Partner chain sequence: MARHPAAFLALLVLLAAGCARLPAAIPEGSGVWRGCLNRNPVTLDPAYVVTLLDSSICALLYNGLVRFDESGRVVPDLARTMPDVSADGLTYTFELRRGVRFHNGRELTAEDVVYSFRRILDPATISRRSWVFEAVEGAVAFNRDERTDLPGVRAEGSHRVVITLAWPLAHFLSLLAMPAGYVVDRNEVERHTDPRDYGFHPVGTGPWVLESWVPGAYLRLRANPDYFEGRPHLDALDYRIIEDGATAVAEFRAGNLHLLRLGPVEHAVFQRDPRWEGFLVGAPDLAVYYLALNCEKEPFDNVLVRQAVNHAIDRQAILEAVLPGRYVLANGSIPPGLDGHDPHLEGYRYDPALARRLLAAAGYPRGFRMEIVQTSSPGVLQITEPIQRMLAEVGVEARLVQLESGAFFATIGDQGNPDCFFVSWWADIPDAENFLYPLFHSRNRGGGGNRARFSDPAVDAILDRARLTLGAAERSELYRDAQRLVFSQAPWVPLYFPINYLACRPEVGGFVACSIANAQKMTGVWLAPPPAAD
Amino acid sequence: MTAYIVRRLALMVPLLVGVSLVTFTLLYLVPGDPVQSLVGERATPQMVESIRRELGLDLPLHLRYGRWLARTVRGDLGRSWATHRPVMVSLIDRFPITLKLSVLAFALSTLLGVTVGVATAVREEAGGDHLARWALLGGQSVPIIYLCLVFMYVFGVWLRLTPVSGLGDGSIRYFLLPAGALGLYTSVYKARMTRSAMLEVLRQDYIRTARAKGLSERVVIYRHALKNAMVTVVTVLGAGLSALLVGSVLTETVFGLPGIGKLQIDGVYARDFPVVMGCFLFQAVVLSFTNLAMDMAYAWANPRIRFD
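May I have the structure of this chain only, in the form predicted on its own?
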């Protein structure tokens, strides 16, 4: 197991370099002048040229990337062009907000997704199962931004149960709406995948044998069926956690939460390339370590899986 972890960590290095190279190239190939976006239309050509030299934008693309990579290896992600604040400091300050939102949404989506998935699989072909399947299909078709707006109006404006937007004092009240919308949105996929995995396991011969031995339905479902379906469920949960950590951009933007997703959107609008690069690199690191943790969970869910 240790050798496998070391190999995976070593493979992360070329992966992160490749992601950064592609992202860096695409950012600088986007039409438009980032310096003009920073200084406005009234700046003189001399001022624009001076700022371009100061930011290193007068250098060839490969030299710009080499300078950025050299700084990044030393732990320096540069400074924001718009605020002149170190990008690493901005990421560290905003990560707790994104983490809190993601943990709450993950807990809600896991509870709903696994519970609904198991319940609909056990009651296959029942009347409630057909209704649940249509509801899951419809829920997966609703855009997350629409769901956020519905939550804001119903629970924030109409019922006035929680604050509509912003961070306020940072208490959990300000995270209930965004976490609820994001958790409900991601629970649909988890429910569908859990249901499919449970149905496949429930049709196996050893499940019929367990029932023939007189075991209670609860023991058959939770000790035999769900445990063996956990490999697929763990995959879905791991992918869902990654999506929550790096994909809460729209949710944070709609609800005005100053997390990493909001930072990334603001950086894109301002053409603040150091901020955008820092956010993308952070997301790549999170995805890499989450996938590694998910592989480790495979061995826990299924003892037959070994990485030696």
Second form
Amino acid sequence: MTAYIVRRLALMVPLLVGVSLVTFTLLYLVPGDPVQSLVGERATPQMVESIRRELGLDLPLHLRYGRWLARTVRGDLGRSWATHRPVMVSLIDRFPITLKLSVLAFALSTLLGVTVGVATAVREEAGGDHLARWALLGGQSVPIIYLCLVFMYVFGVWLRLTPVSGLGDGSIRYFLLPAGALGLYTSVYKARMTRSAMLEVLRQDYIRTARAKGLSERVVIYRHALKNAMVTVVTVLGAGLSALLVGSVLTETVFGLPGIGKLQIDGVYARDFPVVMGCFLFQAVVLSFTNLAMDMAYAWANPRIRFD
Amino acid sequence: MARHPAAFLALLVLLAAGCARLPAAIPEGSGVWRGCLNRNPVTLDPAYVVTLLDSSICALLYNGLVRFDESGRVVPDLARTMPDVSADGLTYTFELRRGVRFHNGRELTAEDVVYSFRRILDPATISRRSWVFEAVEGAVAFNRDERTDLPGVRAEGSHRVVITLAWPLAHFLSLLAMPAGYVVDRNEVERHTDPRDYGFHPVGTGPWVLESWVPGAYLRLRANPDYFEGRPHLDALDYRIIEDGATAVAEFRAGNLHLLRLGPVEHAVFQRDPRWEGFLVGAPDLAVYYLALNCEKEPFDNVLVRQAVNHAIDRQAILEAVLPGRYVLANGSIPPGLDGHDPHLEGYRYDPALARRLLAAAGYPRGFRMEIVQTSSPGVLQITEPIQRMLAEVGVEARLVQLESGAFFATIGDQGNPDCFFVSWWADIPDAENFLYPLFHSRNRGGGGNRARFSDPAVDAILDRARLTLGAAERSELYRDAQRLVFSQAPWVPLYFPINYLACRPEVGGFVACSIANAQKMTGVWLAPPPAAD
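Show the form predicted in complex with its partner chain, please, because up to now only the form predicted on its own has appeared in this conversation.
Whole complex next, starting from this chain.
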């Protein structure tokens, strides 16, 4: 197991270099000039030239990448071209916001998704099952941005139960609405996957055996069926968590939460290369670790999986 | 409504004065202003400010020698009075107010002014606004690193600043009122290992002091108790950064914002709602929206083609449908309210038959194909799609190309060569010069502002002369002439001067909407105790 983890961590190095190389190249292929958004109107060619030199844009591509890599290896992600804020500082400032939002939304969506999934599977084809499935279909069809606004008006403006938007003092109540909307939205897929995995497991012989030997329905469902269905579900949960942790651009934008997703999209619009590179690298690291954690979770869900 | 701009603007001024409901004694410390910004400020260092938003926040933190008042006139700021100007218009002598202190308590002296201006021109700073001081004696060479001294700006004693220009420049004082003219504290700038970090820790002399700034989330400014014009009425200004328009509306409706900038859709909704009657403030923006025709590129290098395109588009019909009550039809580039605006300037009337004849005369009897480049901002298509249809009627097949704004500005600047594009121009200063010289002087073709790449020696000559002309009446006559000459050659299809509407909560008093971003100092604004909940 330890050897496996070490090997996975070592593999991250070429992965990150690969990601950075691809991102770097893509960024330079994107049309649009980073200097243009910095100088505004009435730029003299001389000013544009000075800024190019300052940013190292006058160097050939491989030299620019080499410079960036050399600095990054030393732990320096550079500074934003637009604001001049160190990229590392921005990432450190913003990740807790994304983390808080992700964890809350993940907890909510998992709780909701797995519960609904199990409940509908157990009562297959009953009225409640049909209703729930329609509701899920509906939930998946509503754009997240709309869901966010509905939540905002219902809970924030009319009922005044929560703040409407914003980070406020960073306390948990400011995250309730965005996490609620995001959690509800992401629970749908989880519910559907749980339901189908459960249905498959519930048809297995060992479930019939469990019931035949007189185990209570609760034990059959939760200890025998659900744990086996979890192998599929864990995959979905893992992918879902990764997707949340790299930042939810729309939710963050609508609710005015300056998370990683927002940082990245602003960086892309401003052609702020150091910021975009920093975000991609950071996300690659987060994804790698989440995937590793999920692989560990497989071993827990399915003891037949071995890491050697 | 838009046909009578003068009357309409007078009405707006009335509206602007009208938010205050209780003219009772204004309590000092009347609360915390809750505003919103539609974007995170990029920097609060005057040397790097290029956006209107950054400019409006810097206005709260800093002062220049002079500033714009709410109507856009230049008035003394750090200077005690308007400067003495020598007869040749080359030497400006400013006497500074005494006892003005930076937020850190240090007293401002003439040396600080000299340092701040030098810093903008210093090649090592790479300021985005060095052009503001280009008329100052020695500035160009100093900025190019060809000389190490800047003779044009000097301190005489502790409270006198003398600026000499290399050539007279009528609107020089307006330039000084821009953020580039704000005075910073040298110690505060140089305190940081990387001087660019100063932009996060600005220290000025202004009525507000930056207390905290969480990028992307909010800015909090508190009243400067020692402000030289007296402490502002409000205790603090809280600006939330809310990029999503729908979110801002929700926050405003929940009572969490005092002021809301209304887009066309919300404007219509609020206008129909009787509860907001009397609380909508309108102000014309100093800006112009237009369709630029690339005068260096076929077929738009032919003036007949450009005129034909102008005649082919029914601007009034489009604007009335898309922006009712929110525009003044533009026939030139100088907005109403500025000296040099010409209410008698005739626009090209909508006449598709004439357009077809002009196209035939230009050698395009069967029209041609073209591209209209535009951003993907909301509302743009509503204007360009009808234009596309109208052009089709005269045989011109226009393709709409939507670009994200970074790519858009690269394309219309020096890196592309588009046929035609939809864009706007926002004033740096409330002066006709700003709506002609950068936009039409051949020296500024491309990224310099003249994006239509228009070039006419006669226009250049008038614009050069107007910049040197000091008499106001003569100057505005020159600008009117230049504008007439430019638009007779139709480098643009001028569309409109926008009118901006704000919804203002009933408890707000003393708020005046300003057309120029950095005129708003927020010192006169106060809040009445909130009325009973509705």
